[in-house]
Amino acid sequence: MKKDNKTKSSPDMRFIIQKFSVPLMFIIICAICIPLSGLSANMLINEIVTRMGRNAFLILSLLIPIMAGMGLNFGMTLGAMAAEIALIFVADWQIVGIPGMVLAAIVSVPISVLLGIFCGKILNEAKGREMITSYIMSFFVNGIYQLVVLYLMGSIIPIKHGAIKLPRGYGIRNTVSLLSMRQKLDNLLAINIGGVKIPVLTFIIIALLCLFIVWFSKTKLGQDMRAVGQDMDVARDAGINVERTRIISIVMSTVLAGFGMIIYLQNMGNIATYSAHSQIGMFCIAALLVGGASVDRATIGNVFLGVILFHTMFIVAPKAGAAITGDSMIGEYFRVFVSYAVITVALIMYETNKRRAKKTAGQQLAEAQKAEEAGAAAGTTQADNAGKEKA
């Protein structure tokens, strides 16, 4: 009995240390560089709690695609970008406050929904491939946006104020100022616990998202988007129209993108026009997968466990890399390294765990029709002794 328990408890705990190995990596990176970076517990707490109000909107946008069974959406650029657009031009309008980031979130969606459509019906031609697809079609957007920003905006789009224009007349500065926005969602409400700052309202805004998400999952369309999730063949047999299931996906996961970087941008007071955008998608999937989510898994749990392990890794590994090698840089290639590195084994991991499947998956099917045919081959030997006997 003790035998069979432990050749029961083995393949367990190998299971469980194969699904948490990223974040019981991080877990043991966090332990090692926290002691060295020298921070305190105080410091280390305010920076979390900020960065999760600030990241966590941005991230739990990629949840729906990975519902839809489209992967880690990568397209998400396509939102943010929708929002700095919507942010430049609520700048040049001069409103400030919570009113403007509300006109800002009002003008990003229907940037956003065109956006999402047309990334949705490439992705619906790239069936299986739609997370290479999605990267590439952000760097495509990215030239469109910085044609119109550099060159559109204040030639034949109007731009009144000179202060977000560069000198020559048309085109807009490197940094645009949002010192009438910064930290105004957050301040709102905030809450002073051990001097540590807790943005309340921001929280409230990141929970509605995580009730909608769960609401949303029970609804037809929700669970229109699993079983698309699940099988596509299946569920186009079950009256689901599944291309249009599929950009539903990719149009909310743009749209909800687009809000997170609102409140993103909000929090850091500028946006580098030309930058901001670029490293944002790549960042909220290394923290959903330092989660512990997968390619086609992922859940609300996943989103702020790799929240808090991720951006503490980003928060110690310079002042950890300084007190190791005496210069910080170290730490900031460990982060930037770590962050691709996250990705590219969560992508290794879910090609081998697919092909696994789909090599244990034909085996038993051989292993069926072995059955089959033995069955067929017994039966036909007893109609045969039955016909002698008869004989």
Second form
Amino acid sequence: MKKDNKTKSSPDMRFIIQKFSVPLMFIIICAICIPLSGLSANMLINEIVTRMGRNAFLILSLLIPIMAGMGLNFGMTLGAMAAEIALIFVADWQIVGIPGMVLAAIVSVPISVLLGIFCGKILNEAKGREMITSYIMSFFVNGIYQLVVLYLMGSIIPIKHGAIKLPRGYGIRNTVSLLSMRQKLDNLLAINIGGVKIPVLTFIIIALLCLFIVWFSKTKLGQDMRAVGQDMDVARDAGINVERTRIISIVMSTVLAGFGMIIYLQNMGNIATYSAHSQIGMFCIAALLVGGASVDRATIGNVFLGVILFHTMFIVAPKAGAAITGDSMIGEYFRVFVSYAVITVALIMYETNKRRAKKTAGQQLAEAQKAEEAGAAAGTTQADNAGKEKA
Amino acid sequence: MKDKRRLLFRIAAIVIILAVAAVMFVIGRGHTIYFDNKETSYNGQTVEPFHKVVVTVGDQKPSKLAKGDRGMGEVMGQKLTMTVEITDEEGGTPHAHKVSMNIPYSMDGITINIPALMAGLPQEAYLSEFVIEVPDEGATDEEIVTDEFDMGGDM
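Condition change, the form predicted on its own to the form predicted together with the partner chain:
Shown next: the complete complex, the earlier chain at its head.
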């Protein structure tokens, strides 16, 4: 009996380690780096809570395309760009505080929807290669964004304020100040527990999005997305409009990414006009993967675990790097290297598992066919023998 | 029938969103208010500055103004409510006044001359637009930095 338990538990353990290898690796990294960094527990918790409020909404926006089988949506950058354009307008119109954020969210929606439809249509033409397509598309749309922000704003699109416009009279400055809405959302209803500031309202909004995602996955459209994610052909045979469902998932992700970017930027207090969005997709995807998600499966739990582990590494790595090597840049390089590495490893693992599953399915099918043929042959011999006996 | 109802719901949703946007435009309009405790003249009438004025807008830090000083505050919306605490002469007892006024939507920066306001002069005497002069960086335009392939920043 004991032996049975042992043999049963060891593959389970291996499965758990394999499944949670990335989070476990990050837990080990953080466990080593935290004491080396010399940061106090209070400061570390404060930073993690701030970063959770800042990033969780953005990362949650990645869940819906994963549900629809479209992988990690690098195209969330499009939503971030829409949000930045909306915030530039709002800053120029001098709408401040929470109303400014609400207005930016409303203005960002049509831009996000248009970009999402465009992205979804292209991804429908590139089924099975959604991630690389959305990644390249984010560069393409970044080019259009730069054209709009650098040349059209101020010349064709009216921008009034000199503090936003470049001195030449058109184009937007490298940095747009959002001081008038800086941390307005975070500070409203904020509470302080043992020196740790908790941005309650931001967390309420994140919690509402979590509830929305849970509710949405149980709706007809959510179920359709799951069906499409599992097998497009079967879903199509079941009467689901696969292409439309996929476009809706990308549109929803883009719009939510836009809202997330507004929350992110109000926390930062300024927009790096030409670079704020370029890193967002990569960091959010890395954080989600660190939380134990994969290309085809991600949960809300993965989001929060990912934010905690990834950002703990982000906070402590430079200081730990400085403590070990005497150069904080080593820590900076380390965290960038880890971000890229975790995405690469996750993609390799996904592809390997997919091929393995395909191979196993093929082998099972071949064995089933063999067994069927053997069964049929045995049946024929038996029938022959019976006939002979009768005769 | 079902399609018509759906269309109606969609139109209603858009109308509600636009209405919310319009409300945000009005209630969220930010103004920077500059308070002057300076001498001013209107129609030949000269108003002298107070010895000391303390202006408090909402829960912001009070602006303490001596003769000839200028203070600043931020206002959201079109209504300015402030407390003005005036000391007429050195060693005098300060007397506080609560002042409310509507401010024009179109102005980003507004200068209010406190002595003219307290003297009961008309709006054009105490209220004027403050235009921020953005320093012209001359022929050298700001260099635009884009980093599409960089991931070196923090988040």
